[in-house]
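Given as structure tokens, the chain that follows is alone and in the form predicted alone.
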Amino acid sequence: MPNLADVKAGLRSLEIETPSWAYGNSGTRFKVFPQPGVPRNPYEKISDAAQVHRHTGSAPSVALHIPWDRVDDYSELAAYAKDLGVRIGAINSNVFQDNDYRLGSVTNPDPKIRQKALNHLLECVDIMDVTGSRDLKLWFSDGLNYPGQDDLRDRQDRLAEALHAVYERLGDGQRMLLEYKLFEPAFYATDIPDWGTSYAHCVELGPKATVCIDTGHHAPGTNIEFIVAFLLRAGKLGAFDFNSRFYADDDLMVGSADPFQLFRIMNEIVRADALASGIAFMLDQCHNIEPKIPAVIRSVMNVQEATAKALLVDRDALRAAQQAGDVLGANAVLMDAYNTDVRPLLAELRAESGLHPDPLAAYRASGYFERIVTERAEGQQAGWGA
């Protein structure tokens, strides 16, 4: 059986990055519902993120999205985050909202638009230099809606050219996380539709380029933990965008639709001894009908619980059953760990770390929400595009 001290050490090493945009108004294609107390600027987003870390102890970094989180002085923003006990994490680029990008960004047939997109990506690396960020996260909505709309091969060449230019700009200790998405907004062909396409470009680029898995960006029934295992073996798994889905890119709270899938993913991470290997465990979610800070806290707790269960897998018993061809026995080892109630263990771990055993109860009792509702009553709330 796993040593309890080792399980706790693994949980202490787990860091989950929260996204600035999760604290703003965001939601479905149908409607975005505003809520009281929503941040009006990047500083207030970081303040909210600091509350999540304060109560969970596992969320020490905040991902930014440019231009949504653009400020005049990024060094000042980084210092503000540090004062609150967190740091700036991945810098996420945005080359999908401008009207110019209707036919694509870095794969657009117009060289002027491609250059505009590339300039933005390079600007994001400049921001990384100032904030001390390690990761540049790239996601492209580029693709085609109709056969013949553009040349598929040419678009891959344009994509590779842009990625190489950004890769060459990366400094020491910086890396590129290349995300993929099966479809939407392009429906006939997406330029980076799957992990294999992302992986191929990353291999061509070099060691600073790694794949980012968004758990909502796959065809129904895709075995995501296989992708995790493959990329870990190849040394090319750089990050996750954690969320949950029923149908497509739902961006629901991680572990809410299929907690067993989250456990299976974290089981592969633990099996590879990769919890503290540099993989960026990030959330990428929209909190449209649920309160935002509690939703992020709950999401962090969901990842903690799945990780605790993965750490409780009896690896020796599992290996013995696998080598003996004991199909049911091997499956039972995994199910025993998954069915373990790890909430008391996590409560004990938090208490040992000087935290309240129940992060959500601690947040509710803090009075933070009541304070920000009053303080942020005036002004423009942040959301998509702001």
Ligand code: PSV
Second form
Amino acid sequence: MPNLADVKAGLRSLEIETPSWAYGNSGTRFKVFPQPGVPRNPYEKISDAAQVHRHTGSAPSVALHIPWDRVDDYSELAAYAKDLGVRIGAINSNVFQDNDYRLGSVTNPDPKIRQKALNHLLECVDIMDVTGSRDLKLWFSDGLNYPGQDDLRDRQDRLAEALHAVYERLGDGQRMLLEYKLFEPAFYATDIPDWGTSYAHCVELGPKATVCIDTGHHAPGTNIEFIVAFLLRAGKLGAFDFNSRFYADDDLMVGSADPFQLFRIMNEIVRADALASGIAFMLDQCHNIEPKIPAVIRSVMNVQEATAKALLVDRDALRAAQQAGDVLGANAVLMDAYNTDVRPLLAELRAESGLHPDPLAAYRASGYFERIVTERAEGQQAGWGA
Ligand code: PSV
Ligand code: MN
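The structure above corresponds to the form predicted alone; please give the structure of the form predicted in complex with this ligand next.
Below is the entire complex, every chain and molecule, led by the chain shown above.
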């Protein structure tokens, strides 16, 4: 059986990055429901992220999305984060919300628009230089709605050219995370639709380029833990955008739709001893109907619970059963760990770190929500496109 001290050490090493946009208003294309107390600017988003870290002890960084989080002085923003006990994480580029990008950004047939998109990506690296961020996360909505609309292969060439230019601009210690998505907004062909396409571009680029797996970006039924295992073996898994889905890119709280899938993913991470290997465990979620800060806290707890279960897998017994061809025995080892109630263990761990054993109760008791509702009563709430 795994040693309890090792399980606790593994859990202590787990860091989850929360996204600035999870604290702002967001939802579906049908309706975004505004909520009281929502941040009005990136500073207030960082304050909310720091509150999540205060109660969980496991969310020390916050990802930014540019231009949603554009500020005049990024060094001031980074210093503000530091004062609150968190740091700026990945810089997410946004080349999907400008009118110019109707036919694509870096794969657009028009070279002027490609250049505009590239300039934005390079600006994101400038921001990384100032904030000390390690990761540039790239997601492209580029794709086609109709067969024949553009040349599939030319678009790969344009993509490779832009990625190369960004890669060359990265400094020491900076990385590119290349995200894929099967469909939406493009419905016929997406230029980076799957992990294989992302992986191939990353291999061509070099060691600083790695794949980002957004758990909501696959066809239904896709075996995501296989992708995790494959990319870990190849040294090309850079990050996760965690969220849950029932149907498509639902962006619900991670671990809510399929906690067993989250366990299977974390099981591959633990199997590869990759909990603290530099993989960015990020959330990419939209909280439309549920209160945002508690939803992020819940998500962090869900990842912790899945990780605790993965750490409890009896690796020796599993291997022995696998090598003996004991199908049911091997499956039972995994299920025993999954079916363990790890909540007492996590509560104990939090108490040992001086935290309240129940982060959600601690948040409710903190008075933070009442304070932000009052303080943020006036002004324009942040949201998509803000
Ligand atoms: C695209 O669906 C995506 O997953 C990318 O990561 C974007 O940056 C993010 O959502 C925006 O919420
Ligand atoms: Mn994502």
